[in-house]
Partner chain sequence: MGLNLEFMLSIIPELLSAMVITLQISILAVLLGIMGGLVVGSFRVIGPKWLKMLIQLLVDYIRGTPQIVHILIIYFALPRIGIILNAYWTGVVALTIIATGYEVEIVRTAIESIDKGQIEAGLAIGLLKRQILIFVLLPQAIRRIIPPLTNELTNIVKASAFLSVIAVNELTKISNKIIYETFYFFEVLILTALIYTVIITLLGMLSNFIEKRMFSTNSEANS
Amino acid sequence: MEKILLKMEHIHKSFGQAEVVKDFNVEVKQGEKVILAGASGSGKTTILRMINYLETPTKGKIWLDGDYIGGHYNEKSEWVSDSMQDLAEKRKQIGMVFQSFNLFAHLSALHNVTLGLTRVLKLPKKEAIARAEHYLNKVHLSEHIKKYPHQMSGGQQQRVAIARALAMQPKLMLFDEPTSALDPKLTNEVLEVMQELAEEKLTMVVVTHEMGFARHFADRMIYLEDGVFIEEGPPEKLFTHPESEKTSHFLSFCGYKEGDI
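Chain above, on its own, the form predicted alone: structure?
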(Lines of atoms letter the chains of each structure in order from A and count residues from 1; the text may use other names and numbers.)
(Lines give C-alpha, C1' and ligand atoms only; values in the text may rest on other atoms or scores of the structure.)
Protein backbone atom coordinates (compact mmCIF):
# COMPACT_ATOMS: atom_id res chain seq x y z
CA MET A 1 0.00 0.00 0.00
CA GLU A 2 1.31 3.45 -0.93
CA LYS A 3 2.05 5.68 2.04
CA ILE A 4 -0.12 8.76 2.60
CA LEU A 5 2.27 11.61 3.33
CA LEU A 6 -0.16 14.55 3.48
CA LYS A 7 -3.80 14.57 4.52
CA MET A 8 -6.14 17.56 4.72
CA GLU A 9 -9.58 16.87 6.17
CA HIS A 10 -12.61 19.20 6.06
CA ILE A 11 -10.46 22.32 5.68
CA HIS A 12 -12.19 25.69 5.76
CA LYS A 13 -10.60 29.13 5.71
CA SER A 14 -12.30 32.47 6.21
CA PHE A 15 -10.94 35.98 6.15
CA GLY A 16 -13.51 38.01 8.04
CA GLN A 17 -16.90 37.18 6.51
CA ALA A 18 -15.38 35.80 3.31
CA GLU A 19 -14.96 32.02 3.22
CA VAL A 20 -12.23 31.40 0.64
CA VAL A 21 -11.77 27.62 1.12
CA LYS A 22 -14.83 25.46 1.75
CA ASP A 23 -14.56 21.89 3.06
CA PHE A 24 -11.42 20.91 1.18
CA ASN A 25 -10.19 17.32 1.50
CA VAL A 26 -7.14 15.69 -0.04
CA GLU A 27 -4.65 12.88 0.49
CA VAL A 28 -1.24 13.01 -1.18
CA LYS A 29 0.81 9.85 -1.47
CA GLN A 30 4.55 9.79 -0.94
CA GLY A 31 6.29 10.57 -4.24
CA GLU A 32 3.11 11.96 -5.82
CA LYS A 33 3.01 15.18 -7.86
CA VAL A 34 -0.26 17.08 -7.39
CA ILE A 35 -1.29 20.23 -9.23
CA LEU A 36 -3.84 22.64 -7.76
CA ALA A 37 -5.51 24.39 -10.69
CA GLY A 38 -8.10 27.12 -10.93
CA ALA A 39 -8.58 30.79 -11.67
CA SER A 40 -7.06 33.49 -9.49
CA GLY A 41 -9.00 33.71 -6.23
CA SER A 42 -10.04 30.05 -6.24
CA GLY A 43 -8.23 29.32 -2.97
CA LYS A 44 -5.18 27.48 -4.31
CA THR A 45 -2.49 29.58 -2.63
CA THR A 46 -4.45 29.70 0.62
CA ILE A 47 -4.55 25.89 0.66
CA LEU A 48 -0.82 25.75 0.05
CA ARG A 49 -0.12 28.24 2.84
CA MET A 50 -2.31 26.31 5.28
CA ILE A 51 -0.27 23.14 4.78
CA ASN A 52 2.67 24.71 6.62
CA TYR A 53 0.49 26.99 8.75
CA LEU A 54 1.49 30.27 7.18
CA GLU A 55 -2.30 30.55 7.31
CA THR A 56 -4.25 28.83 10.08
CA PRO A 57 -7.32 26.82 8.98
CA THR A 58 -10.60 28.14 10.36
CA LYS A 59 -11.78 24.54 10.59
CA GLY A 60 -10.29 21.14 9.82
CA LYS A 61 -7.09 19.26 10.47
CA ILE A 62 -3.87 18.64 8.53
CA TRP A 63 -1.47 15.72 8.94
CA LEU A 64 2.04 15.30 7.58
CA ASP A 65 3.51 11.83 7.78
CA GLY A 66 1.05 10.88 10.50
CA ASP A 67 1.56 13.96 12.72
CA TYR A 68 -0.85 16.85 13.04
CA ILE A 69 0.40 20.21 11.81
CA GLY A 70 -0.52 23.12 14.05
CA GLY A 71 -1.35 21.16 17.17
CA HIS A 72 -2.18 17.81 18.74
CA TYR A 73 -4.79 16.09 20.88
CA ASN A 74 -3.87 15.62 24.55
CA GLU A 75 -4.75 12.67 26.77
CA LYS A 76 -8.20 14.24 27.38
CA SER A 77 -8.84 14.36 23.60
CA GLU A 78 -8.61 18.14 23.73
CA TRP A 79 -6.97 20.01 20.85
CA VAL A 80 -3.81 21.84 21.94
CA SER A 81 -2.22 24.31 19.52
CA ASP A 82 1.48 23.97 18.78
CA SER A 83 3.92 26.34 20.40
CA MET A 84 5.99 28.35 17.96
CA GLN A 85 8.91 26.01 18.68
CA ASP A 86 6.85 22.88 17.96
CA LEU A 87 5.45 24.42 14.80
CA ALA A 88 8.95 25.39 13.65
CA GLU A 89 10.09 21.78 14.12
CA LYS A 90 7.23 20.51 11.96
CA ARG A 91 7.82 23.15 9.30
CA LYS A 92 11.34 21.81 8.81
CA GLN A 93 9.71 18.89 7.02
CA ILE A 94 8.04 21.17 4.46
CA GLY A 95 9.86 23.18 1.79
CA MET A 96 8.12 26.07 0.07
CA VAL A 97 9.00 28.03 -3.06
CA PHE A 98 7.08 31.29 -3.47
CA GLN A 99 6.10 33.46 -6.44
CA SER A 100 8.68 36.03 -5.38
CA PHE A 101 12.13 34.62 -4.83
CA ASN A 102 12.53 35.97 -1.28
CA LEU A 103 16.32 35.85 -1.44
CA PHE A 104 18.50 37.98 0.80
CA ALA A 105 19.90 40.65 -1.52
CA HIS A 106 23.10 41.08 0.50
CA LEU A 107 23.97 37.36 0.43
CA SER A 108 25.47 35.25 -2.36
CA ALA A 109 23.60 32.29 -3.79
CA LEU A 110 25.70 29.97 -1.65
CA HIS A 111 25.08 31.97 1.52
CA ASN A 112 21.34 32.18 0.81
CA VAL A 113 21.25 28.37 0.81
CA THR A 114 23.58 27.77 3.77
CA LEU A 115 21.79 30.22 6.06
CA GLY A 116 18.93 27.90 6.97
CA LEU A 117 21.25 24.94 7.23
CA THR A 118 23.42 26.59 9.88
CA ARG A 119 20.77 28.56 11.76
CA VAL A 120 17.78 26.17 11.60
CA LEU A 121 19.34 22.73 11.21
CA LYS A 122 22.47 23.74 13.15
CA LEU A 123 24.80 22.04 10.68
CA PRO A 124 28.54 22.72 10.95
CA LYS A 125 29.63 25.33 8.42
CA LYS A 126 31.69 22.88 6.34
CA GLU A 127 28.81 20.42 6.07
CA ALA A 128 26.35 23.21 5.26
CA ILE A 129 28.54 24.50 2.43
CA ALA A 130 28.95 21.01 0.97
CA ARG A 131 25.19 20.43 1.07
CA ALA A 132 24.44 23.87 -0.41
CA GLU A 133 26.90 23.29 -3.26
CA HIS A 134 25.29 19.91 -3.94
CA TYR A 135 21.79 21.37 -4.31
CA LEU A 136 22.93 24.41 -6.27
CA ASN A 137 24.56 22.00 -8.67
CA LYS A 138 21.32 20.00 -8.82
CA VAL A 139 19.51 23.12 -10.12
CA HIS A 140 22.37 23.83 -12.55
CA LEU A 141 23.88 26.82 -10.74
CA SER A 142 27.31 25.51 -9.80
CA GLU A 143 28.96 28.30 -11.80
CA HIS A 144 26.91 31.01 -10.08
CA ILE A 145 27.27 30.20 -6.37
CA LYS A 146 29.27 33.35 -5.60
CA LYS A 147 26.86 35.68 -7.39
CA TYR A 148 24.42 37.95 -5.59
CA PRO A 149 20.72 38.07 -6.55
CA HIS A 150 21.09 41.30 -8.55
CA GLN A 151 23.74 39.57 -10.69
CA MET A 152 21.40 36.72 -11.66
CA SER A 153 18.37 36.40 -13.92
CA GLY A 154 14.93 35.82 -12.46
CA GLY A 155 15.10 32.18 -13.46
CA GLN A 156 18.43 31.76 -11.71
CA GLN A 157 17.13 33.47 -8.59
CA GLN A 158 14.12 31.15 -8.48
CA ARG A 159 16.41 28.15 -8.86
CA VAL A 160 18.44 29.40 -5.89
CA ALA A 161 15.15 29.52 -3.95
CA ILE A 162 14.42 25.93 -5.00
CA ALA A 163 17.93 24.83 -3.96
CA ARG A 164 17.46 26.56 -0.60
CA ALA A 165 14.24 24.63 0.05
CA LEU A 166 15.68 21.32 -1.18
CA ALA A 167 18.79 21.67 0.96
CA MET A 168 16.63 21.38 4.08
CA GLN A 169 15.75 17.89 2.77
CA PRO A 170 12.01 18.21 3.43
CA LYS A 171 9.48 15.41 3.13
CA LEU A 172 7.16 17.63 1.09
CA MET A 173 7.78 20.46 -1.37
CA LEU A 174 5.23 23.20 -2.05
CA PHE A 175 5.46 25.47 -5.09
CA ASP A 176 3.27 28.57 -5.28
CA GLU A 177 3.24 29.88 -8.85
CA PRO A 178 7.03 29.56 -9.11
CA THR A 179 7.14 30.95 -12.66
CA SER A 180 4.55 33.74 -12.47
CA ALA A 181 7.21 36.48 -12.32
CA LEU A 182 9.27 35.07 -15.21
CA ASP A 183 9.25 35.47 -18.98
CA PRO A 184 8.73 32.33 -21.12
CA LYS A 185 12.43 31.50 -21.53
CA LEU A 186 13.17 31.77 -17.82
CA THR A 187 9.94 29.91 -17.04
CA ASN A 188 11.23 26.92 -18.99
CA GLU A 189 14.46 26.92 -16.95
CA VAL A 190 12.50 26.53 -13.72
CA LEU A 191 9.99 24.02 -15.08
CA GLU A 192 12.80 21.82 -16.39
CA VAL A 193 14.35 21.73 -12.91
CA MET A 194 10.98 20.83 -11.38
CA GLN A 195 10.59 18.02 -13.90
CA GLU A 196 14.01 16.66 -12.94
CA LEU A 197 12.99 16.73 -9.27
CA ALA A 198 9.81 14.85 -10.12
CA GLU A 199 11.85 12.05 -11.62
CA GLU A 200 13.49 11.62 -8.20
CA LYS A 201 10.06 10.85 -6.66
CA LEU A 202 9.99 14.00 -4.55
CA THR A 203 6.50 14.63 -3.15
CA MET A 204 5.23 17.93 -4.55
CA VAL A 205 2.09 20.03 -4.39
CA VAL A 206 2.18 22.77 -7.03
CA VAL A 207 0.01 25.79 -7.77
CA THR A 208 0.51 26.88 -11.37
CA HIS A 209 -1.25 28.42 -14.34
CA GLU A 210 1.16 26.62 -16.70
CA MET A 211 -1.37 24.06 -17.90
CA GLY A 212 0.89 22.60 -20.59
CA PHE A 213 3.43 21.83 -17.88
CA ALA A 214 0.74 20.52 -15.52
CA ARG A 215 -0.55 18.11 -18.15
CA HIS A 216 2.79 16.35 -18.54
CA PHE A 217 4.14 16.83 -15.01
CA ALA A 218 1.40 15.85 -12.59
CA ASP A 219 0.20 12.48 -11.39
CA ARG A 220 -3.04 14.14 -10.37
CA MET A 221 -4.69 17.49 -10.95
CA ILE A 222 -7.28 19.07 -8.66
CA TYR A 223 -9.54 21.79 -10.03
CA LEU A 224 -11.02 24.35 -7.63
CA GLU A 225 -13.44 27.19 -8.15
CA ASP A 226 -14.34 29.84 -5.56
CA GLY A 227 -12.74 27.76 -2.81
CA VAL A 228 -14.72 24.64 -3.67
CA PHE A 229 -13.33 21.31 -4.89
CA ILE A 230 -14.81 20.62 -8.33
CA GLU A 231 -13.04 17.49 -9.56
CA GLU A 232 -9.73 15.66 -9.64
CA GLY A 233 -8.00 12.97 -11.63
CA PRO A 234 -5.07 12.28 -13.93
CA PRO A 235 -4.38 15.42 -16.00
CA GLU A 236 -5.13 13.65 -19.25
CA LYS A 237 -8.62 12.82 -18.01
CA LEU A 238 -9.37 16.41 -16.99
CA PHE A 239 -7.98 17.76 -20.25
CA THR A 240 -9.76 15.30 -22.53
CA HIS A 241 -12.89 14.20 -20.66
CA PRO A 242 -13.62 16.49 -17.68
CA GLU A 243 -16.68 15.55 -15.65
CA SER A 244 -17.58 19.15 -14.82
CA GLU A 245 -18.52 21.89 -17.23
CA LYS A 246 -16.68 24.27 -14.92
CA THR A 247 -13.42 22.39 -15.48
CA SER A 248 -14.00 22.33 -19.23
CA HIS A 249 -14.75 26.06 -19.24
CA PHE A 250 -11.55 26.86 -17.29
CA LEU A 251 -9.33 24.74 -19.54
CA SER A 252 -10.87 26.29 -22.65
CA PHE A 253 -9.61 29.66 -21.41
CA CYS A 254 -6.17 28.07 -21.12
CA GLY A 255 -6.26 27.09 -24.79
CA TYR A 256 -7.61 23.55 -24.44
CA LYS A 257 -10.94 22.06 -25.33
CA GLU A 258 -12.49 18.72 -24.44
CA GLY A 259 -11.02 15.91 -26.53
CA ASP A 260 -7.68 17.64 -27.20
CA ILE A 261 -4.80 15.16 -27.33
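Take the protein just shown as the form predicted alone and give its structure as the form predicted in complex with the partner chain.
Next up is only this chain, free of partner chains and other molecules.
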Protein backbone atom coordinates (compact mmCIF):
# COMPACT_ATOMS: atom_id res chain seq x y z
CA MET A 1 0.00 0.00 0.00
CA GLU A 2 3.00 2.31 -0.06
CA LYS A 3 3.45 3.17 -3.70
CA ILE A 4 2.22 6.62 -4.66
CA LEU A 5 -0.03 6.60 -7.71
CA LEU A 6 -1.37 10.15 -8.07
CA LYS A 7 0.06 13.49 -7.10
CA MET A 8 -1.54 16.89 -7.50
CA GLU A 9 0.91 19.68 -6.76
CA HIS A 10 -0.10 23.28 -6.14
CA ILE A 11 -3.10 23.11 -8.40
CA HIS A 12 -4.99 26.28 -9.20
CA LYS A 13 -7.95 26.68 -11.49
CA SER A 14 -9.66 29.85 -12.61
CA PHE A 15 -12.67 30.35 -14.82
CA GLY A 16 -12.23 33.87 -16.10
CA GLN A 17 -11.85 36.03 -13.00
CA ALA A 18 -13.04 33.46 -10.49
CA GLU A 19 -10.42 31.20 -8.94
CA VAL A 20 -12.39 28.10 -7.99
CA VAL A 21 -9.48 25.87 -6.87
CA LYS A 22 -6.63 27.38 -4.86
CA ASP A 23 -3.32 25.64 -4.23
CA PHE A 24 -4.67 22.13 -3.95
CA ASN A 25 -2.23 19.33 -3.07
CA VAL A 26 -2.85 15.64 -2.67
CA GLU A 27 -1.05 12.32 -2.89
CA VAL A 28 -3.01 9.14 -3.44
CA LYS A 29 -1.40 5.75 -2.76
CA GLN A 30 -1.99 2.64 -4.78
CA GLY A 31 -5.19 0.94 -3.62
CA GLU A 32 -6.34 3.90 -1.58
CA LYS A 33 -9.94 5.10 -1.53
CA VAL A 34 -10.22 8.83 -1.17
CA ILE A 35 -13.40 10.83 -0.70
CA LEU A 36 -13.58 14.47 -1.71
CA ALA A 37 -16.18 16.23 0.37
CA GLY A 38 -17.36 19.79 0.40
CA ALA A 39 -20.37 21.96 -0.15
CA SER A 40 -21.84 22.57 -3.58
CA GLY A 41 -19.57 24.79 -5.63
CA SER A 42 -16.50 24.04 -3.54
CA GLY A 43 -14.60 22.73 -6.57
CA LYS A 44 -14.83 18.94 -6.21
CA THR A 45 -15.93 18.29 -9.77
CA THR A 46 -13.33 20.68 -11.09
CA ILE A 47 -10.55 18.84 -9.26
CA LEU A 48 -11.74 15.47 -10.51
CA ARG A 49 -11.97 16.71 -14.08
CA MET A 50 -8.48 18.16 -13.92
CA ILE A 51 -7.07 14.74 -13.00
CA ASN A 52 -7.89 13.42 -16.46
CA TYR A 53 -7.48 16.78 -18.08
CA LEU A 54 -11.07 17.36 -19.11
CA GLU A 55 -10.29 20.65 -17.42
CA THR A 56 -6.82 22.18 -17.72
CA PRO A 57 -5.28 23.48 -14.48
CA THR A 58 -4.38 27.14 -14.58
CA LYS A 59 -1.29 26.37 -12.49
CA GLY A 60 0.31 23.29 -10.98
CA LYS A 61 1.20 19.79 -12.07
CA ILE A 62 -0.58 16.46 -11.97
CA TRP A 63 1.40 13.27 -11.90
CA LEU A 64 0.16 9.72 -12.40
CA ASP A 65 2.37 6.69 -11.86
CA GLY A 66 5.60 8.07 -13.26
CA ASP A 67 4.23 10.53 -15.85
CA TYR A 68 2.94 14.04 -15.76
CA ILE A 69 -0.54 14.46 -17.23
CA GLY A 70 -1.06 17.22 -19.77
CA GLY A 71 2.61 17.55 -20.64
CA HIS A 72 6.14 16.50 -19.79
CA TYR A 73 9.65 17.91 -19.32
CA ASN A 74 11.97 17.51 -22.29
CA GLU A 75 15.78 16.98 -22.13
CA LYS A 76 16.33 20.67 -21.55
CA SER A 77 13.84 20.56 -18.65
CA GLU A 78 11.34 22.65 -20.55
CA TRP A 79 7.65 21.94 -20.12
CA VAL A 80 6.01 20.60 -23.31
CA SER A 81 2.24 20.26 -23.51
CA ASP A 82 0.78 16.90 -24.47
CA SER A 83 -0.69 16.36 -27.91
CA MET A 84 -4.19 14.92 -28.25
CA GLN A 85 -2.56 11.51 -28.74
CA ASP A 86 -0.45 11.77 -25.60
CA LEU A 87 -3.46 12.87 -23.61
CA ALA A 88 -5.58 10.00 -24.90
CA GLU A 89 -2.76 7.62 -23.96
CA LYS A 90 -2.78 8.93 -20.39
CA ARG A 91 -6.54 9.20 -20.10
CA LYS A 92 -7.01 5.54 -20.87
CA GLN A 93 -5.20 4.79 -17.59
CA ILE A 94 -7.87 6.71 -15.70
CA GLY A 95 -11.49 5.62 -15.54
CA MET A 96 -14.14 8.25 -15.04
CA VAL A 97 -17.75 7.87 -13.95
CA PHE A 98 -19.94 10.93 -14.49
CA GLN A 99 -22.86 12.20 -12.50
CA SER A 100 -25.03 12.10 -15.62
CA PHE A 101 -23.76 8.66 -16.80
CA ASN A 102 -22.94 9.89 -20.33
CA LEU A 103 -23.50 6.51 -21.91
CA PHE A 104 -23.12 6.62 -25.68
CA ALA A 105 -26.76 7.05 -26.61
CA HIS A 106 -26.58 5.11 -29.88
CA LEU A 107 -24.86 2.02 -28.50
CA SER A 108 -26.10 -0.96 -26.46
CA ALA A 109 -24.67 -1.61 -23.01
CA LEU A 110 -22.28 -4.15 -24.47
CA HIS A 111 -21.04 -1.84 -27.18
CA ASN A 112 -20.68 1.06 -24.81
CA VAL A 113 -18.08 -1.09 -23.10
CA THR A 114 -16.44 -2.56 -26.20
CA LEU A 115 -15.95 0.76 -28.01
CA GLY A 116 -12.91 1.72 -25.95
CA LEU A 117 -11.60 -1.84 -25.96
CA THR A 118 -11.56 -2.14 -29.74
CA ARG A 119 -10.75 1.45 -30.65
CA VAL A 120 -8.37 2.49 -27.88
CA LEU A 121 -6.85 -0.77 -26.62
CA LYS A 122 -7.18 -2.34 -30.11
CA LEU A 123 -8.35 -5.66 -28.71
CA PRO A 124 -9.71 -8.16 -31.24
CA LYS A 125 -13.50 -8.14 -31.33
CA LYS A 126 -13.96 -11.52 -29.60
CA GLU A 127 -11.67 -10.67 -26.77
CA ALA A 128 -13.30 -7.26 -26.37
CA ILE A 129 -16.75 -8.84 -26.10
CA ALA A 130 -15.55 -11.42 -23.60
CA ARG A 131 -13.96 -8.73 -21.48
CA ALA A 132 -17.00 -6.48 -21.71
CA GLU A 133 -19.26 -9.35 -20.64
CA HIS A 134 -16.98 -10.04 -17.72
CA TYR A 135 -17.19 -6.49 -16.43
CA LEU A 136 -20.91 -6.16 -17.10
CA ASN A 137 -21.32 -9.32 -15.07
CA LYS A 138 -19.28 -7.76 -12.31
CA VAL A 139 -21.74 -4.87 -12.08
CA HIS A 140 -24.62 -7.38 -12.13
CA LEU A 141 -25.92 -6.53 -15.58
CA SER A 142 -25.39 -9.75 -17.53
CA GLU A 143 -29.07 -9.82 -18.45
CA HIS A 144 -29.15 -6.33 -19.86
CA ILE A 145 -26.16 -6.24 -22.16
CA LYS A 146 -28.26 -5.85 -25.30
CA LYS A 147 -30.26 -2.90 -23.99
CA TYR A 148 -29.79 0.67 -25.12
CA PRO A 149 -29.31 3.48 -22.60
CA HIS A 150 -32.87 4.76 -22.97
CA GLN A 151 -34.19 1.28 -22.13
CA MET A 152 -32.38 1.12 -18.79
CA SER A 153 -32.98 2.65 -15.37
CA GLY A 154 -30.59 5.30 -14.11
CA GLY A 155 -28.95 2.78 -11.75
CA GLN A 156 -28.43 0.33 -14.58
CA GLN A 157 -27.03 3.05 -16.80
CA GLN A 158 -24.60 4.13 -14.13
CA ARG A 159 -23.44 0.56 -13.65
CA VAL A 160 -22.84 0.23 -17.38
CA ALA A 161 -20.80 3.42 -17.14
CA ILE A 162 -18.78 1.87 -14.32
CA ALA A 163 -18.23 -1.29 -16.37
CA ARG A 164 -17.19 0.82 -19.34
CA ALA A 165 -14.54 2.54 -17.24
CA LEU A 166 -13.39 -0.65 -15.47
CA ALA A 167 -13.03 -2.61 -18.67
CA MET A 168 -10.21 -0.32 -19.72
CA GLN A 169 -8.42 -1.68 -16.62
CA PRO A 170 -7.40 1.76 -15.46
CA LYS A 171 -4.91 2.43 -12.70
CA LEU A 172 -7.23 4.94 -11.13
CA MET A 173 -11.00 5.36 -11.04
CA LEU A 174 -12.71 8.72 -10.60
CA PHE A 175 -16.35 8.97 -9.54
CA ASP A 176 -18.16 12.31 -9.64
CA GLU A 177 -21.33 12.05 -7.56
CA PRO A 178 -22.22 8.78 -9.26
CA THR A 179 -25.48 8.45 -7.38
CA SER A 180 -26.79 11.98 -7.08
CA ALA A 181 -29.08 11.58 -10.11
CA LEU A 182 -30.61 8.41 -8.64
CA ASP A 183 -33.35 7.64 -6.16
CA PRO A 184 -32.38 5.82 -2.91
CA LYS A 185 -33.04 2.29 -4.18
CA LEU A 186 -31.00 2.76 -7.36
CA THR A 187 -28.36 4.57 -5.32
CA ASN A 188 -27.84 1.42 -3.27
CA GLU A 189 -27.37 -0.74 -6.38
CA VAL A 190 -24.52 1.53 -7.45
CA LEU A 191 -22.96 1.93 -4.02
CA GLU A 192 -22.92 -1.84 -3.56
CA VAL A 193 -20.98 -2.22 -6.78
CA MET A 194 -18.54 0.44 -5.65
CA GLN A 195 -18.12 -1.28 -2.30
CA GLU A 196 -17.30 -4.53 -4.10
CA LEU A 197 -14.69 -2.72 -6.17
CA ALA A 198 -13.19 -1.26 -3.02
CA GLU A 199 -12.48 -4.76 -1.82
CA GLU A 200 -10.39 -5.41 -4.95
CA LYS A 201 -7.69 -2.89 -4.14
CA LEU A 202 -8.70 -0.56 -6.95
CA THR A 203 -7.53 3.01 -6.41
CA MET A 204 -10.52 5.33 -6.30
CA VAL A 205 -11.16 9.02 -5.90
CA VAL A 206 -14.82 9.64 -5.20
CA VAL A 207 -16.98 12.72 -4.86
CA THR A 208 -20.19 11.91 -3.04
CA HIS A 209 -22.72 13.35 -0.69
CA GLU A 210 -23.56 9.87 0.66
CA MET A 211 -21.77 10.34 3.96
CA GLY A 212 -22.93 7.03 5.43
CA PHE A 213 -21.33 5.22 2.53
CA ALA A 214 -18.22 7.42 2.63
CA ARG A 215 -17.67 6.63 6.28
CA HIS A 216 -17.11 2.90 5.91
CA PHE A 217 -15.89 2.95 2.29
CA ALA A 218 -12.99 5.41 2.38
CA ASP A 219 -9.48 5.21 3.75
CA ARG A 220 -9.21 8.94 3.72
CA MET A 221 -11.46 11.90 3.38
CA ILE A 222 -10.54 15.37 2.19
CA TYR A 223 -12.67 18.33 3.07
CA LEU A 224 -12.72 21.42 0.83
CA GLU A 225 -14.33 24.78 1.11
CA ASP A 226 -14.45 27.36 -1.69
CA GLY A 227 -11.66 25.63 -3.56
CA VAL A 228 -9.38 25.57 -0.54
CA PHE A 229 -8.14 22.44 1.22
CA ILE A 230 -9.35 22.48 4.82
CA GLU A 231 -8.34 19.14 6.29
CA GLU A 232 -7.95 15.44 5.65
CA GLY A 233 -7.83 12.20 7.58
CA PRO A 234 -9.64 8.91 8.09
CA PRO A 235 -13.37 9.57 7.74
CA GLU A 236 -13.99 8.36 11.26
CA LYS A 237 -11.69 11.06 12.59
CA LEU A 238 -13.25 13.81 10.49
CA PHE A 239 -16.69 12.80 11.64
CA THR A 240 -15.81 12.52 15.32
CA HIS A 241 -12.82 14.78 15.98
CA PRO A 242 -12.42 17.23 13.13
CA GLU A 243 -9.60 19.75 13.51
CA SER A 244 -11.48 22.54 11.83
CA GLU A 245 -14.70 24.19 12.87
CA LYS A 246 -15.69 24.29 9.20
CA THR A 247 -15.40 20.53 8.76
CA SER A 248 -17.42 19.76 11.83
CA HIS A 249 -20.06 22.21 10.78
CA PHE A 250 -20.38 20.70 7.29
CA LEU A 251 -20.25 17.06 8.38
CA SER A 252 -22.67 17.46 11.23
CA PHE A 253 -25.04 19.06 8.80
CA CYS A 254 -24.70 16.11 6.39
CA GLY A 255 -24.77 13.55 9.18
CA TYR A 256 -27.92 15.06 10.57
CA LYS A 257 -29.58 15.01 7.19
CA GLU A 258 -28.64 11.40 6.70
CA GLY A 259 -29.73 10.31 10.14
CA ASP A 260 -33.05 11.87 9.35
CA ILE A 261 -33.71 9.63 6.36
